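Given as structure tokens, the chain that follows is alone and in the form predicted alone.
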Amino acid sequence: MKWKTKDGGWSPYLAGALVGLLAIASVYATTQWMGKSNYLGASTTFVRAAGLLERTVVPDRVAANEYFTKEKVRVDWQFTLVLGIFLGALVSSTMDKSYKLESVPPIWENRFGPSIGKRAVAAFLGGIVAMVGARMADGCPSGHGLSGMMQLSVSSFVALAMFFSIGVLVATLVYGRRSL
């Protein structure tokens, strides 16, 4: 098995196997230490981070918020997992020399031009749509794709099929069809 791709990146088979082991380890560790199984996911962490920020400004509003009563505003193991994803990606891309700062990715520039502002607004609005969708689906693609599939959850199969279908549709609409 090749551990690296032609461009020097990680093999998707190795990365997938490592993520699978991480998912199993997270269930085992949280069951042992917390008394209940917790699965991989990221979208709740971003909502909690927003709650942490909001709590510094209007703590009464956060305390009275029904969602934050259910999903406690705290830094927990999933919060550190999301930080670890960022740091791991940074270390990995630095090690394989693929790290680069781009204000406007080439594929975006080819389609929409070099405007940093336009790209920032689109990324911000896309993030909002993605987060609203993740909350409506009661989880993000990583949560449904890794944890839900690991549990053979029918709702996760449906949610993941929708995430990918809509993603392909939107990418086709935004970037157009590529000639092969």
Given for the second form:
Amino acid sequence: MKWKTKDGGWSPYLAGALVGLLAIASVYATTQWMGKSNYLGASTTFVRAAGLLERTVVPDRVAANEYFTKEKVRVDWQFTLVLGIFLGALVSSTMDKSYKLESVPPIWENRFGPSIGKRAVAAFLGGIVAMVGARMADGCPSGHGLSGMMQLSVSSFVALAMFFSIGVLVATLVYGRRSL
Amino acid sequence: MSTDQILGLITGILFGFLLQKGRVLRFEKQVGAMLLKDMTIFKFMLSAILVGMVGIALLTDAGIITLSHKPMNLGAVLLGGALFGAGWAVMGFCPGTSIGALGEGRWHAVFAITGMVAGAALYAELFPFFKSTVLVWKDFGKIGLPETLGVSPWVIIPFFWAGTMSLFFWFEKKGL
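In place of the form predicted alone, output the structure of the form predicted together with the partner chain.
Now the full complex is given, and it begins with the chain already shown.
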């Protein structure tokens, strides 16, 4: 098995196994220093970000919203974790020169052409649907896919099966056979 | 910054670094997996799960950490999971990878991120409706597979390892 990929990255088996170790270390560290076992996740941060943004315009509405109250609108552990993902990816891609400014993803361009506007509208609408779904299912591929599976949570097996089966179906419909 | 925030930031930097090194942040990798042509993200996720599940079971047995299952709220997990899958296919990113993709220069991820923030705001508005409908359809609570099957996690983990390793060998044989 090769530890490096053709494009200078690491084997996904190696990088993934290291994320497994990071996940264990992170649960241990949060239990020790925060008094509660916290697991890797990302999607609740989007709720807090929405709350923080809305608060600048309609503070009363945010204060009165049941869901924002439940999830607590603040910059917490997971929020800085998500910001850290940006920095980590920036550092890694700069180091191995894989950083690349890209306006439209290649698969998308093959199927729908180079229009940024078209891509923007689709990604925005896809984002809305995906996030409503992630909050309803109470997790995304990080919270359910990694953290939930590691804990052998029943809901995560079901959620991941749904993510992928519907993902495969919709991707096949949207990108068809011409895409790769 | 509080201890929580510093801890989160350090964890996130390492997480983002590994996501980028594993090359799983890219639209091509995510959509490639959904088109069943590039199994990179499966290899990555399943490797993380294989390692993580052993450590988490050990630390739980030792009483050092506690598990935090997400509720097995059947209607919400099925419908939410389906909506997520559909949005994910169009967007080509999941919440965590969209932020990482921005970090490696794929600036178009900003459209997906904006959409997801809007989606979160929409969910907050619709929450009272969901709470009385899809969220109360069939809630089995926060359950784990071991207690549901009435076995120890150490019975399940070897089967999970064996199944996943076979899948890995198959991926490599097929060059996926």
